[in-house]
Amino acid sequence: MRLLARISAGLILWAFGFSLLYALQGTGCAYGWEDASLFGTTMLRWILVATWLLLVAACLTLLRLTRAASSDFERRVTLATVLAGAGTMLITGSPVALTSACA
């Protein structure tokens, strides 16, 4: 069991990260955090690229993590999977940090 949650981390986290931003890009357009200015820049943009960036900082730990696998098979596998958990949350993500959030 504990070698298909280690597999499973990065596209697990990648799915946590996918609804949270989602969720925050909701619940800030409902309650109007687009309008509130901060820095230079809205309130929902602060939250939503902070949130984005700490769920990368994640999948960069998860990387470090996956050293510690005992077997090679495992190793390779979890890597593969934390990479690809990597690598879609930089890209499904990046709106955030692009685009307007509410439109």
Given for the second form:
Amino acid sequence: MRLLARISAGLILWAFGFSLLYALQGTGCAYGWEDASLFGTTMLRWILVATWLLLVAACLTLLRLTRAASSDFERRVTLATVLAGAGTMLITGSPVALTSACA
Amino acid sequence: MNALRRHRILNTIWGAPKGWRGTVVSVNHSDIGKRFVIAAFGFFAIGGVLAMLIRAQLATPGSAFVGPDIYNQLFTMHGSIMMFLFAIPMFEGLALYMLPKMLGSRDMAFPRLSAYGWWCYLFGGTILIASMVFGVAPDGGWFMYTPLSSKAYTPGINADVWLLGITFVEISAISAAIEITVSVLKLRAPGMRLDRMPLFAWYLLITALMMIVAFPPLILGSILLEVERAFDWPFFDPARGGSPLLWQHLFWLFGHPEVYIIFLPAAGVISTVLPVLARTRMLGYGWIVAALLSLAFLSFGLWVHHMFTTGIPHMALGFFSAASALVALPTAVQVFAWIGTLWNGRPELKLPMLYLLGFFVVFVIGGMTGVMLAMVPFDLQAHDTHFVVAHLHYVLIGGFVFPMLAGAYYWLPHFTGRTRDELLGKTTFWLIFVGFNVTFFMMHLTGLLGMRRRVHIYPEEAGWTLLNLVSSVGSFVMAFGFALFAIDVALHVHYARRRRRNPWTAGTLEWAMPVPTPAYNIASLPTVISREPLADAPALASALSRGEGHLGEPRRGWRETMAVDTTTGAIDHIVVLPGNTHLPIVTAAATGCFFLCLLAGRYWLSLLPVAGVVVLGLRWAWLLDWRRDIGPLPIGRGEVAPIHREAAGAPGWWGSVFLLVADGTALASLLFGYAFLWVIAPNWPPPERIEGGLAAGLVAAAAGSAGTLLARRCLADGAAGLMEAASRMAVAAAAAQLVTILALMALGVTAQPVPQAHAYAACSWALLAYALLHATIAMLCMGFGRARIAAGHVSPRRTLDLRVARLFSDYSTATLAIVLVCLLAPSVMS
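To complete the pair, please output the form predicted together with the partner chain; the form predicted alone was given just before.
Expanding to the full complex; the earlier chain stays at the top.
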């Protein structure tokens, strides 16, 4: 089961991060975080962008799991899924910097 | 023991009686798998006839063939049948039949659960089909959007038939998912590491895990909508704090992964059949596994693309649009792996390959239109038009039906032991391929010209007449193709010549057994050292028949197979499987009575079949009868292993774990709904919130925690051989759960507003009901554990019953804590 957990780790983190960003966006819009200005933009925008960048960095740190792999198969699959998770986090989270949050 | 004598003894142990009695009591995976496949094809035929009626209606403008009421039932039932009664059960049937054979096992992990799932599917499907005969079939579209499906707009039982019938059928899907997951993880041939499994097993493992997580949101949504319709709890009523969008979220949380749940097993068929017919090995095994995992996860991040036109903010659109486009990448990895394999090999244009080529054409077109629809501006134009109908048929028929037809022709010799010429099959292919493209390519055009889906008539001046007529003609050509396929299979079964066991010279283990396969699959279990054991050792089949593998000597009339370590494939223990029994059909009948009582509005009466199901469930578990320690037993080749009752990672424990994962997903979906309504829905905050209840909540929390601690202590005492103490702890744990139940009931009655008042109150009561149900289950588990101790089924070696009881107790307490926080937080914080 550990093998399954390790080869899924990057994608599990993406699923968590994607849900977190979606939840933060919905909650922030509902509770008026978009109306609070902070350093030239809104508080909601800062929260979302910071969370997104942290999530991308967290996804990349999982690359060290490849060092713990016990076989070539595990190493290759872990590498591919961690990179997939990080890349997907980068792209699916990018609307936090590019689009309007609550409109 | 010679091979013939071994065959006779094993056949006696694993076989079922002849005639109706055998049909009713058999739990054998080959029998159940074949029944699923045949029934699914029968439902496919019914769904196909409905499609013909739809196309007859749309062939000409202003058609008076059927009126809108009947037409609504036609398209709703067509979609529901094809998704729930054909696609999922068809792959379940193939998985049940084929998996143990490919994994070098003698059966699935829970044969009685397979049979129970089969009967639930048959009874549930029959209810749905019968509703058409009585003119009360569902008519709100296969995704049953509220408020159309709410009581105000669908006052009859049409929507109830869908909600209850589909939920009944989904029991079989959850059963199969747990069955497949545990079987792949544990019931493999010795030596078959995870990275030595056939790719087909990887596809099915990932599909089954997806089902465990994807189906609970739909089941939960169906329960909530049924409760709203029956008792007026306003989960989806915006006037009282509900939201129709909650239904869409819950439905598509299931509905989009469902597309991949249907596609992945078919892709597994491709990855199995294609390299054999290309006379090479599959390229990129590890990359394909990584692509599968990526696809599985990403498929859960797309559901909102079905809701792009509901007015959600741009940022949320961006999240889901990006994920929808990205999902094409892991799919492309697989497609390129298949193309590379073809390039690398020496392909033979035999009949299954013809269907695979058809798959490539159709599926790639469907994938491309999917990427188009993932783009929000395009989707805003094409949403709910025939363009979407064309896209989904290209994906589903291209991605499922064509590969399954390839699989059907590839494995028919395995089912029947016969092989015949391919002429009729090739004619079938061309009729289906041409008919399909003529039918559905036209729909892209009618959709782009503005034709909405689900309209029963259209005006002549719209300019869609010729395209629709061509589309209808194409659909009838396709129908002839499927009819010819049925005739071809019938001819094959009855008149084809008997042939050798491995006509394709394939390397996977399903071809290492006699065809058609005996009830026990293989006389002895191989030791696997590569991904294609038969390719590496062509004489393997004969050696296994001679009993030179594991478990070659039948003993005590037991149905034995091997369980292995999940990752390494090292021998773990012997699994002794239960034999033929009436319990699955009787339990499914009791379950069906429950659903029928609800359908008839006899809610109090429905408690009777519920009690019946509980009693039958306890009987089910009780019959696993082990009153003495056995110790390690010889398994052949000089090795020994314990039986599963005396091993740590028995299939029953793992099955319980995955059942609780599904259960936890249902709770997570309910919590999502609660939070979604709180944040998004109109008419919040609620006029009336929970008042007090803190004391009752604290009593419930304390009693639940005590119940868990006592359950753990019970297990520790049982493992230490202190049976008297374990027995007392089991009684105390059950009593603690009873206190939890009473405290929760007091909390609800004294502090919560009535559930009809507002969606907040309805959600609170739903959470409370969830916690109550699980405290009751934990209490029953501990009571059962006490009875098992008293009857001598538990010893320091045999603690499986207590470990499972502890698992349910732990889960109950963990979810109780979550529910109490959600219920009491508004009161404490205000």
